[in-house]
Each structure stands twice: as C-alpha cells, then as structure tokens.
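Shown next as structure tokens: one chain only, the form predicted alone.
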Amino acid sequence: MKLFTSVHDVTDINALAAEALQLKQNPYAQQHLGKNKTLGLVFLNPSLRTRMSTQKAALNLGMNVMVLNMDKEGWALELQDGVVMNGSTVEHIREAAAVLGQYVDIIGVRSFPGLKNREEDYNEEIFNKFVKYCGVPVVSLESATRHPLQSLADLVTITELKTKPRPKVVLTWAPHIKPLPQAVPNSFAEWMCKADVDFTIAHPKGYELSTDFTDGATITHNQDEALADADFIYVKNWSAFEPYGKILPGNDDWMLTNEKLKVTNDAKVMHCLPVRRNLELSDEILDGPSSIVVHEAGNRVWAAQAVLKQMLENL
C-alpha cells in the first residue's frame, strides 16, 4: 500500500480490519518494520485522537515521528501554479511536499474543507498536490471529503463486538451548532457499503449525502424506523451537501436518546468524537452502557497500525 485515502485503496477490508485486531493483541511484534523509518505527520487543521494514536501507532512499529502543525508553525502556502506569489501565500506546496517527503519515509496530511466551494472541496487540492510533489507514500489523516482511518477504526470496532454475523448499523445525523463537513459521514458510509452489514442512514430532509458515497445504503428520513432492531448506531452531525455547508432550520429532536434507543438490538452507540453533549448526543448515553465511544477511539491506534505496518512492508 503506498496510498491511503478511502476505503478504494484497500483490497480486502475485511482482512485489514483483521490485521488490526491482531495487531492490537500484540502491538510490538513488527517494530523491526519501522526501525530507521520516520513518519511526518502534517497538520493543517486539529487533532486529538487522530494525531495522537497515529503517532502511537508509528513508535509501535519502531518508527520515528516528526509533527508539523503548518497552520501554526509553517509558512503561509500557495496552491495555484502559475501565480505571482506577491501576496500574503509565502510558500508553493510544490517546494513544500517535496521537502517534507525528503525528511520522511510516509507522510500523513490533514487539512479539512472551507466549506464555502463545494467543487473545490471535493476536488481535494490541497491534498492531492501533497501527494502529487512529496513523492513518498502519503497516509489521509482526514480531507475535505474522508477520513479513512476513522472509518477504518469504525469497521474494526463493529467487527470486534458485533454478536451476529451481519449487524445492523445505522448512521444517523444529530444537531450541531454550526455547519460541520460531511468527512466522516461520507467514509463511514462508503466503507459500510463494502462491509459485510445491514446498512441504513437516517437523516432530516434536506441533509442528502451525496450519492457517490451511499450507493447500497438504505436512507430514510424516519430516525425511529432506522434505529428499529439496530446493533450499532453511529451518530454524526453533517451540513447540507446542497446547499453546501448549510445549516437547515428545525430538527432538533434528532439528538440520541435512552428513549429512543428502546427499539433497537441493545445497540450500542458510536461517534467519532470530539462530541458537543445533549446537543449532538445526551449525557444518559455518553455516561451509559450502551456508548462505545471510547472504547472506538482506543482502536484509532490499530487501524493507523495496520495502515502504516502495510505501508512499511512495500517500502
């Protein structure tokens, strides 16, 4: 693997989510993969548990980690050839990917959407010039469009405690504050197309995905008929595809509750996190039994494990 940035780059996802849990019983017993190896980490937006158990992935496999915060710590970049940088832009990505990718073996590049363009969002400049100029093996630490570790992790966990060969799992929108990206909605979905799962989203009219990323899914704007006999439900807030980066007005009965959690296998509840409390999800389930949210965030570090250990082995 020298590329990771949806579920489209992955050969058998079933098998990686796999090498994951194997990974996870015994984290150590590659790090001679990595050894005299560095990974950099590039960040353009923040992290928490993305860079953190990425990072914690790499030491164990016996790499080293470099983290560059660019927003904060780098040079302002240009995107567009051809410009006269006379500007507030102090730095091509063109020189820029390609430096980094002369201090390091893989490259990991996080950098969300501005939400206001939607073609130039979902074109993923930023991201594909990094891969296009840094010229070694590039990791997605979540684009405009994905976050493919998430999703990984999301499948890894499923797999792990799922009580019946094909779950249902529901993925099913909650209220926020402010317009959100549909990164996450969009990975999960595309990766639970190609899972071995009973799969539907639940969404207000209006918040259509689009359809690049549901095919095979099951949508309904009926969240009590989504959740019904549910074994996993995954809760995420996304603005409106059309009109891009919206806020639509009403819908704030859509948050999780006990109550509604009443019709559904036992389910247990999952959310990429950060999560805004008795907003997007209620205190009674984050503090209760049916939340795994933390248990999913654990297993942020096997699924960037498995990603980086396939990464190694083709190095």
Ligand code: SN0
Second form
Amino acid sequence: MKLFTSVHDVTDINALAAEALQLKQNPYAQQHLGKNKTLGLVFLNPSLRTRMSTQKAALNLGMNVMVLNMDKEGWALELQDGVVMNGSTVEHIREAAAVLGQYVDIIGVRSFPGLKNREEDYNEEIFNKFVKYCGVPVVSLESATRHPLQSLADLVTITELKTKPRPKVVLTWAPHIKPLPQAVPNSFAEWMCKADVDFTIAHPKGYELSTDFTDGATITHNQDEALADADFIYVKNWSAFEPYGKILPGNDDWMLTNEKLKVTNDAKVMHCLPVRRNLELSDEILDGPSSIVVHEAGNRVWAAQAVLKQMLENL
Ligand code: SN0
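Just the form predicted alone so far, so send over the form predicted in complex with the ligand.
To see the whole picture, the full complex is given below, headed by that same chain.
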C-alpha cells in the first residue's frame, strides 16, 4: 500500500480488519519492519486519538516517529500556485511537503475542510498537494472528506464485537452547535457499504450526504424506524452538504437516549470522539453499558498498525 486515503485504496477490507485484530493479539511481532524507518505526522488541526494511536502503532512496529503541529508550530502555508507571497503565508506547500519527504519514510497528514468552498474541500486540494509534493507514501489522518483510519477501526470494532454474521449497523445524525465536517460519516458510510453489514443512515431532512459515499445504504429521516433491531449505532454530527457547511434549524430531539435504545437489539453505541456530552450523546449512554466508544478508540492503534505494516512491507 502506497496511499491510504479511502476505502478505495484497500483491496480487501475484511482481510485488513482481520490483520488489525491479529496485531492486537501480538503487537510486537513485526518490530523488524520499522527498524530505521521514520513516520512523520503532520497536523493542520487538533488531534488526540489519531495522534496517540498512530504513534503507538508506529512504535509497536519499531518505527521512529516525528510529529509536526503545522497549524501551531509550522510556518503559515501557502497552497495556491502562482501567487506573490507578500501576505501572511511564509512557505509554499510545494517546498514544505517536499522537504518533509526528505526526512521521513511515511507521512501522515491531517487536514480538515474549510467548510466554505465545497469544490475546494471535495477536491481534497490540501491533502492531494501533500501527496503530490512529498514523494513518500501518505496516510490520511482525516482529510476534508474522509477519515479512513477511524473507519477501519470502526470496522475492526464491529468485526470483533458482532454476535451475528451480518449485523444491522445504523449511522445516526446527532445535534451539535458547530458546523462539523462530513468526513467521518462519509468515510464510515463508504466502508460500511463495502462491509458485510445491513447498513442504514438516519438523518434529519437536509443532511443528505454526497451519494458518492452512500451508494448501497438504506437512508431514512425516521430515526426510530432506523434504530429498530439495530446491533450497532454510530452517532455523529455533520453539517449540511447543501447548503454546504451549514447547520439547519431544529433537530435537537435527535440526541440518542436510553429510551430510544429500547427498540434496538441491545445495540452497542459507537462514536469517533471527541463527543460533546448531553448535546451529541447523553451521559446515561456514555456512562452506561451500551457504550463502546472507549473500546472503539482503543482499536485505533490496531487499525493504524495494520495500515503502517502494509506500507512498510511495500517500501
Ligand atoms: C472532527 C470531525 O470531523 O467531526 C474530528 C472527529 C474525529 N470533530 C470536531 O471537529 C469536533 C469539534 C467540536 O467542537 O466538538
């Protein structure tokens, strides 16, 4: 694997999830692979799980890791070509990415969408420029439109905890006060559409995701109907795709509660975190027996390790 940006970079998602679960059983068996290899993690946005789990995964494989918080510690990046850089940007992404590629063997990049210009975000301009100019394999640490390490960890978690061959998985929209990216739901949807699950997306009217990610999913505006007999419920807020990056009024009643869980098949509740308590998800769920959010976050290590392992094998 030379690039990990979406489900389309993976030939067999079940094999990759199985490999992650194998690494969970035996984390240090592949230390030789990463010897004298360096992973660079470049963050243009905040991170807790992605940063720590990807570092841990790399260390388990015997790699060295360097982290650059570009948004706080790096020079202000220029992304456009042909501009006179006489304003606030100091360094062009052409040099920045190329230089980083001199120091490391694999780069991870996190670059959230601006949520202002849909075309720019959905063309993955920043992320793709990094890939183009750095000259080494790149792992997405969440780009404008996807979060594949999260989605792989989610698949690993469902594979690990399912009690039937084809569980019902429901992605349900949750309220929030800020416009959030569609990256996590887009990505979860495209992975679940390829996984061996019965997949439903529930959201209020107006929060339709791009059909590029949801082909094959059942989509409904009726949350209760969607939750019936669910085995896994994936809670996530996202802003509208059209009008792009906007929060639509209302829908506060979409927060999941224990009462709503009654119609499910004793469903396990997932969330990529960070979660805003009692806005996106109630305390009673997060602190109760249904929540698997911490277990899910723990699996981020094995997802990242499976991907890095495949990249190291290809260096
Ligand atoms: C990000 C998102 O894509 O939704 C990262 C999730 C892994 N989440 C946020 O930016 C949350 C920000 C907030 O203020 O709650």
